[in-house]
Structure formats: C-alpha cells, structure tokens
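First, one chain by itself: the form predicted in complex with its partner chain, in structure tokens.
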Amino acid sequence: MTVATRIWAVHLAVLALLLAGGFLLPAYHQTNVAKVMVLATYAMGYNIAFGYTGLLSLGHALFFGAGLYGAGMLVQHAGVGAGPAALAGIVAGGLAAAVVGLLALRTQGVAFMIVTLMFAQAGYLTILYNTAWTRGDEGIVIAREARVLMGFDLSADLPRYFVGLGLFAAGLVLKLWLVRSPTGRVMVALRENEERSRMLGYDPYARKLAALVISGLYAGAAGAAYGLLFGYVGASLASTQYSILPLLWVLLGGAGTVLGPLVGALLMFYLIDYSSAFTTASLLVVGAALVLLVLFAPKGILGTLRDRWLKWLP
C-alpha cells in the first residue's frame, strides 16, 4: 500500500465510522456527535491558521461569529433560507478574515495574539452593543421553521447528525488536500522558518492571508451550521471563551495534523459531559487541561503518535 493510499484509507475510515455513528448512536449522543462535528470544523478551520501555518490566533471567535450572525440574523430578521443564509456565514466568516488578517499581519507573535484577540473582543462588544438587532446576551432562538434545507428538518436528530456529518467531511477531504497540496508545504515552510520562505521567493504576508481567510471560511461554515442545526445564535458563542476553546481542541488533538481537531473536540466535550455527572466545575477541567497539555504533552495526542510510530500521519 503507498502512502497516499494508506493515508485516504485511514481519512476515509473516519468518516465511515462517523457515517455508521448516524444509525447507531442512540439520540443523545446523535446529538452530542452532531455538536462535535460541527466544533470540529471550526477547529479544523483553526488548525490550518495554528496548526499548519503557525499564526497563533486568539480572536477566531470573530469568524465563528460572524458565521453564526450572519446566517442567524439573516434568517430571523429578512425570513431568507436557510441553504442561502449558511453561504453567507461562510462568506462572513471569509470576509471577517480577511479584514483582520490585512492588520494583524503586519505584527507577529505575541502582537499578534493580541491584536485578535482585541478584534474578537470589540466584535463581541458591538454584538452586545447593538441590542436591538441581536438581543444582545439572550440571544436569537430561531424558530423551528426557518430551519428547513431542501425539504429536511434541520431540528429532528437524523437530518442534524448527517448535515453536520456533511459539513464535516467536506472539511476533511479539502483540508487533507490543502495539506498536501504545493500551497499546504508553503504554509508549513512558513511555521518553521519565515525568512527561508521568503528567500525562496513566497511572500509569506500574501501566503498567510490567505491560510487565515481559509480558516475563516471554516470557523464561518462552522458558525452558521452552528447556528442553523442547534437553532441558537448567542453573544456567548462569540466570547473570548470560543477562540480559546479551539485551541483547546486542537492543542490536545495534535497541533498540525489533519484529525487532531476532531479528536481533540470529541474528548474534551464527553470529558466536560462526564465530569459534570459528579462536578459543576466544568471550567477547571479545561483550564487543567490547558496548564497539563502545555506542560506534558505540547504536541497533543496524534502530534505524539506521530513522533512515535506514525511518520506518515498527515
């Protein structure tokens, strides 16, 4: 078996499972695996920017939100559908990008967390400023009708689970090709040595613009499925927690690797399910996580199976 092969089988798998996990999980955890799918686009989305290209982001709520509103608000207050209304997020999402990105680049490292972080935060500000149309901290409940995409409920269970299934594969398939395409090698070139790229002739602030606009498209696709399966468009999902919790996600998955990000969300979210069985503190969980995972483990869970046995890991 070449690689190539071996990686498509394993890629493909995965979404197999998934696919399978439609029929067989009972409805709670169809719910919850819906949830997780849809997190785990943004944190694919996420990961191109961190992961691949280095560009540690603390402001990718931003592009969530912009998604989630973008569809939401559409759909609450000019009655558009739903299928339109999800193209919008994604452009959203793009667009929000592409306007940070343009400013943001032009700092690095620290800085650069910084300036996202404050874009993200005046972004969520102006959420909560502009009452009259996002009802602020209580949020839009989109009605149960508006949520309908060629013809399929996107309220009942069956339809939710397969769009986010949906919305998930198609991540995964462009990201595995984005990744090993020409322009994926550049974005990693760039994580590791900025001036040799640069040397050799890329434009590293043209590059990483569009490695960022990229991961905008995602958090924004991942906002607006957000918003239109779980029928809530809230302040809270533009927090600061939402940018921190893809990093989260991703750090514990493996940081550069193509199904770190699912990985990561499906077991930070059962670990906060479970634990809130016998504790509220559900923030602790993932701020030991964080504190553990940076000390011990950096890598995340595939970044160290990778080092170990799996050279060919994408």
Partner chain sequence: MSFGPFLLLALMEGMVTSAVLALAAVGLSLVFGIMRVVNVAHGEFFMLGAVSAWFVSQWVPGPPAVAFVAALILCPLFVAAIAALADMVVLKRLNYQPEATIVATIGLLYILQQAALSFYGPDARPVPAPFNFRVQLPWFGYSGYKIAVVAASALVLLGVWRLLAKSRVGLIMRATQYDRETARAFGINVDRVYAGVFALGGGLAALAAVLIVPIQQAHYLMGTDPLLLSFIVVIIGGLGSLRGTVIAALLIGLSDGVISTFFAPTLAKIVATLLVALVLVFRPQGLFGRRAL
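Can you switch from the form predicted in complex with its partner chain and show the form predicted on its own instead?
What comes next is one chain alone, with no partners or other molecules.
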C-alpha cells in the first residue's frame, strides 16, 4: 500500500466512523459530537495558520465571530435563508482575516500575537455594545423556522449531525489536499525557516496572508454553522476564550497534523463534560491533562504518534 493510499484510507475511515455515529449514537451524544465537529472545523482552520505556517494568533475569535454574526444577523434582521446566510458567514470570516492580516503581518512573533488579540478584543467590544443589532451579551436566538436548509430542519438531531459532518468532511478533505500540495509545503517551509524560503523566491508576507485568509474562511464557516445549527449567536462566542480554545485543541491533538484538531476538540469537550458531573472545577481537570501532555507528549497526541511510529501521518 502506498503512503498516499494509506493516508486517504485513514482519513476516510475516520469519516466513515463519524457517519456511523449519526445512526448509532443517542440524541445527547449526537448533539455533542455535532458541536465537536463544528468546533474541530474551526480548529482545523486555526491549525493551518498555527500548526503549518507558524502564525500564533490570538485573534481567531474575531473570525469565528464574524461568521457567527454574519450569518445570524442576516437571518434575524433581513430574513435571509440559512444557505445564503451560511455563505455570508464564510465570506465575513475570510474578509475579517484579510483585513487583520494586512496589518498584523507587518509584525512577527509576540507582536503579531498581541496585535491579533487587540483586533479580536475590539471586535468583541463592538458586538457587546452595539445592542440594537447584536443584542450584546444576551445574544440572538435564531427561530426554529429560520433554521431550515434545503428542506432539512437544522434544529432536529439527525439533520444537525449530518450537516455538521458534511462541514467537517469538506474541511478535512480540503485541508488534506492543501497540506500535501506545493502550497502546503511552502507553508511548512515558512514555519521552519522564513529567511531560507525568501531566498528561494517565495514572498513570506503574501504566503502568510493567504494562510491566514484560508484559516479565516474555516473559522467563518464554523461560526456560521454554529449559529445555524444550535440556534444561538452571542458575544461570549466571540470573546478571547474562543481564540484560546482552538489553540488548546490543536496543541492537545497535535499541531501540524490533519486530524489533530478533531482529536483535541473531542477529548477536551468530553473531559469537561464528564468531569463536570463530579466537580465544579472541570477546567482544573483539563489543566491537569494539558500539564501531563506537555510533560509526556509535547507534540500532542497525534504529533507524538507520528514521531514515534506513524512517520507518514500528515
């Protein structure tokens, strides 16, 4: 079996397992896994910027929020259908990333991280205080009748699950193609040695901007899907927490791995879910898991597996 065949077989097997979950999981876990798949799509986009290109951003909540409110406000205030609203959310995420990238990429390292954080905080405060449109911290509850896509009721468990799966599958296949393409190789080269990439004739600024915009499109798609599938658009979902969470999911699953964001998001979601049944300090459990990870698997779960046994894993 060739390496390419092995890679596609593993990723398609994961998608087949998730497809089976739609029929086998009880309603509670259907909703949870649907949410995880949407958030994993968001983390996949973050991984393109951070794991593959080396851009440590704390501004992705702005891109996620742009998709969330880009879709939610159109549905709420303009009566737009779920399909066009979702497309608008994707575009909003990409445009937000492009605007931030044009300015923030003039800096590097810690300065880039701080500038992106400032943009995200400005976006959060804009949402928080423009209550006439966004309803601030209270948020927007999208009516059930507005959450219909091609005749499917997105508020029902099974359609919501399969739309979440469709989004994740599309994101996974596109990402797998991207990171194995020449463009993906250049992204990794920039992460490893930017000056050498420049000497080879590549424009780091343009390449990083492209990676950030692609990352923003993923975040916008996930934000729009979250609002439409779960019926809520709120300022808390555009707060700094939602810039840090995808970073944690990527680190937990393995930065620079295609399936790492799914593994990280799934593990962290259920760590919080199950530990909250025993203690109110569920985040302490997550913190302990992250400490153990840093000590024993600093490259994340899949990153460590790749280093030790699965050298071919993308």
